[in-house]
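Take a look at this one chain, the form predicted on its own, written out in structure tokens.
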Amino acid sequence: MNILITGGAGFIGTYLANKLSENNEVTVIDNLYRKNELELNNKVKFLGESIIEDIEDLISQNDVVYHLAAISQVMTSIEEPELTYKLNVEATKNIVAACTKHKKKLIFASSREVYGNQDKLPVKINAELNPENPYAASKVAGEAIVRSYGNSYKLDYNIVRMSNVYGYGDVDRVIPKFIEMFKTNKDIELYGSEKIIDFIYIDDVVEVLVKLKEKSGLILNLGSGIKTTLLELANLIKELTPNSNSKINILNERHGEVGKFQADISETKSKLRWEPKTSLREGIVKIFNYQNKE
């Protein structure tokens, strides 16, 4: 297949491009607005575009589109809320709609932000909406465009609803962040101690992302279905990191942010025959060890 990744250079997009390059001609389209630690590997073909210009041609040579491209960090979302919705949803629709006129297969990444906080977990896919910030409101109008393109004009896609990704190269968020601090004794401040986060390797995405291409229709939860408190998960990675003296000091929560969520992937695991692999300790473990290769 031919397949162009938007947002392929970044954390998510590196692993997928380079899993697909295996046995697809694959296309990276990217403006490095986010950095990261990875490389695409030689037989990826990259493009350093926007997602704001006019990509039609470049969709219209491909079989597969992932829409991976966004603003997707709640506090920049809330701080840039213009630049959010440029990016998130008017490229979307342009994509979108491009998609749909070559009938090209569309996968859409969404987020588990989509459903801000649930009184109920874990979170099963028809669960109501609930966008706390412009960034979770930004996913929730990409997927209206999908489904509406979908249901006037057989728009054949699927829909991703991830939970928070960690693996080796990310940057910016909280485990790489709780990582470095640990290892040079900083101390850790916690934004609510009791925040519950679903983290899933990336090991267990791409598998899921690499199967959608050959689905069609769905619309599924992508996480481990394993909820983590924040101070679990900062308690482990001091655990994990030799003669630390980092403390830990526990702060009210930001406005904005979802305090709890786990993912229901039983449809993920059905739909899919996929079941994820990798635990929190022993990812954060692969981490270090890929670390330490450095």
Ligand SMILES: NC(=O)c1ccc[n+]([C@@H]2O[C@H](COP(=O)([O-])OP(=O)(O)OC[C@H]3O[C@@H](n4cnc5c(N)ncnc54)[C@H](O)[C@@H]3O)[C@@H](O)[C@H]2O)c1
Contents of the next structure:
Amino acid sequence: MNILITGGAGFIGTYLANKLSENNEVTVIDNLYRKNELELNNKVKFLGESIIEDIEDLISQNDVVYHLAAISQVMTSIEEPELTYKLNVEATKNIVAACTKHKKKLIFASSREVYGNQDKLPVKINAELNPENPYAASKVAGEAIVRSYGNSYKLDYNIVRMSNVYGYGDVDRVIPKFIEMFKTNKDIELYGSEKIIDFIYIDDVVEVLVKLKEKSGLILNLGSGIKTTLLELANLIKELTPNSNSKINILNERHGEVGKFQADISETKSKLRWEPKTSLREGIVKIFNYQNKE
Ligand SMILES: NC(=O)c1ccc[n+]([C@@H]2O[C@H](COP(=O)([O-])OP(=O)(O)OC[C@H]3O[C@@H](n4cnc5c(N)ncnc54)[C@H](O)[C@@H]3O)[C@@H](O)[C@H]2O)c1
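Now that we've seen the form predicted on its own, could you pull up the form predicted together with the named molecule?
Every chain and every other molecule in the complex is listed next, the one we just looked at coming first.
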């Protein structure tokens, strides 16, 4: 298959592109807006361009489009709402329209942020959407556009609402930040110790994304289904960094960030015959092992 990945030089995109390139012709379009420590392999064709440009021709040359390019962090979206909507909504609409016109399958990377804060955990796929920041709103809008083209013009699509994905090579998110701080003996600041996060390891995510290219019309949660508090995470990384003398300080939660989330992944498991395989402890040990090889 010919596969296009927007944002394919990003954290998730690089793992996905490298995996898919084993059996497919993979093209990545990414303007390198957000950096990481990963490299695409030399089988992947890289285009260093923006998806804000017209990419209809590029889409027409592929069979499947994974649309991952986005402002991908809540804090960036709060600082740059205009850019967030331009990219995550407007550019998404153009990609959706091009996939519809050329009859290409679209897999849209959505987020658990669409649910906002929910009273009942784990959060089911049909829970009411409650976006609480520009990033979340942009993903709700992106999903709505995708679904509307599915209903009105038979766009072939899948939507995946990912929880917090982690793995070697990502930067500027809670797990890489904590690891770096424990390793360099800096004190850790927790924005709300009781904040609950559902962490999922990158390989488990890539397995689902690869399976989705054979599916149609699915809207799925993609998490581990396991709750972890920030304090548990910090303690786990501290335990795995025994020589660190960092201290853990607990601060107030940051405005606009979701306080607790755990995904209900029962449909994802049954519809894809998939199970998350890597525990948080195993995933963090894998990151340490990769870092030790650097
Ligand atoms: N990582 C997570 O925990 C997580 C969770 C839920 C959803 N998601 C979604 O999954 C997708 C991938 O996430 P990620 O963690 O790999 O994020 P990422 O920021 O590492 O990847 C996104 C990529 O898009 C690129 N990009 C930004 N603007 C662009 C533009 N104008 N043209 C072309 N490329 C552009 C960036 O350079 C980056 O490489 C995003 O849509 C994100 O919102 C991620």
